[in-house]
Amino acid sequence: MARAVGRATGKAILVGEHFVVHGVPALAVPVPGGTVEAELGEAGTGPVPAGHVRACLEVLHRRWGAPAPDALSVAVRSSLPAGAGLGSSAALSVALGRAWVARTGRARSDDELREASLACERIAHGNPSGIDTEVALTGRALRFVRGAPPRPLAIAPGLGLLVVDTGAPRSTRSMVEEVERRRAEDPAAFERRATRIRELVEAVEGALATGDLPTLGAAFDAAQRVLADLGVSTPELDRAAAALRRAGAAGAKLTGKGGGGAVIAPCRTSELKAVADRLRAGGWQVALAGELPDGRKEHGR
């Protein structure tokens, strides 16, 4: 049998991470060039399944029936760094459950295929809000609400995205349950950070649809110090943050559950190698880089 390629995208929380789990909304897009491919094929003619991967195959043969994760090789190649909250666990689900799709010619709905990753999200992350299995799913940036329907979220031309990974290790499990132990000893404060972060949220679609580069930086560093006083932050996701702003980009933030990973930053498409050359001349590890696509339009899927 043939081998099947499932590819899907990764994400970038622009604003409402932790928050998006206690029905703030939050706004995520497609990190640019960020996506993961898995290909399907017998086993014994490439890799063995193991770990999430193989997870998340136990996940669909018990959902969908045959091929069990025995039967198949399976490779995955990624342009996501792993662990850096970009979303690469719900992108491999989705692109798993595409090439088991494709291997068995059994078609699922994007509900089914919905269900099946946030299942594998549940294994990785305990509680997931759903917002990375959207955009890994759809392809499109979008303002999410747990438990409503996803709206597009409009974005202008020439706006560009830099990420810049920190390399340090991170536990999104560890870092929800460390937000959920400040939440449950200090309700008020973390209300009070809530509605700031809607209030940002406001301010960066409006940004994003206007193509209000200032407005959109202040918003990314109002959030930061948020997350910072969430206690998410870390000095070297803080010096990232700081570095991009050095070089010349609006503003910044940290993206994802925090503790470590990736730090992201909005600047003109026109300016993004510019930007980019002065970081890797400092020693920052960029990325990925490149313009925020329109949520209106389709992509990546």
Ligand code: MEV
Second form
Amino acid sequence: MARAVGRATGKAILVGEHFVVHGVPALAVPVPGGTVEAELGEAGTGPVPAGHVRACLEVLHRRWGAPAPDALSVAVRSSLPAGAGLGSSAALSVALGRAWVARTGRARSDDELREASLACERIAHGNPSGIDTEVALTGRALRFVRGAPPRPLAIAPGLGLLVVDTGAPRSTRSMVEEVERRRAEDPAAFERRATRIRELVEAVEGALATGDLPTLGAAFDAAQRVLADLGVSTPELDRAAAALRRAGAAGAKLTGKGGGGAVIAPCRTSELKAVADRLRAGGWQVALAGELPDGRKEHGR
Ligand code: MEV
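The structure above corresponds to the form predicted alone; please provide the structure of the form predicted in complex with the named molecule.
Starting with the chain above, the whole complex follows.
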């Protein structure tokens, strides 16, 4: 039988990570240039499925029937740094689901793919809000509220995003559990921070629609302060954010679970190369960079 390929995009949360698990809105985009590709073949013709790849194939087997993981080989190619908060695990599960459809010729609806991906995400990370799966599935910039249908995000042309990876990934599960512990310890403080994030979600959504870079940058900086206050930033993430601002980005913040991983920063697309060059000259690793994709158009599906 022919080999079969499925793809899906990673995501960058612009504002609302962690709080989105508890019902606060969040805004996310397909991370520019960040995709995962999975290729399924006959067992013995390529890598043996292992680790989280195997766990996802077991989910598909239980839900959708044959082939079992032992009947398959799987090659995974990814331009996303793994574990950096860029949605690589949700992108992997959606890519595997699509590869399964391509290999078996048995169509699956987006709802079935979503449910399978969420089952994989629950293994990886316990209590997923679903935002990573939704971006991987739709390939669109979205406004997302847990349990509600997401809305495409309008983004004016000419806005770019830089992603710097600080390494030292922590598991999403441990970060989400840590935030839950802090919330239980001091619910009032958590609620005050959630209120601030709600305001920033509105500010970022408006700035994206109108292409207002200074407001966008200021909102990123404000969101970073809230996340640092919540305890999910690290000295290295703070240093990377400062380096991005010095290099000419309009603002900067960690993205996703934090505790290590990626920092994101907006700038004009015309400035992306110059800012990235300054960062590299300062020894920082620019993982990805590109234009922020308008959610009214599909991207990377
Ligand atoms: C992980 O990409 C984002 C978190 O908000 C968890 C989630 O929304 O599932 C930390």
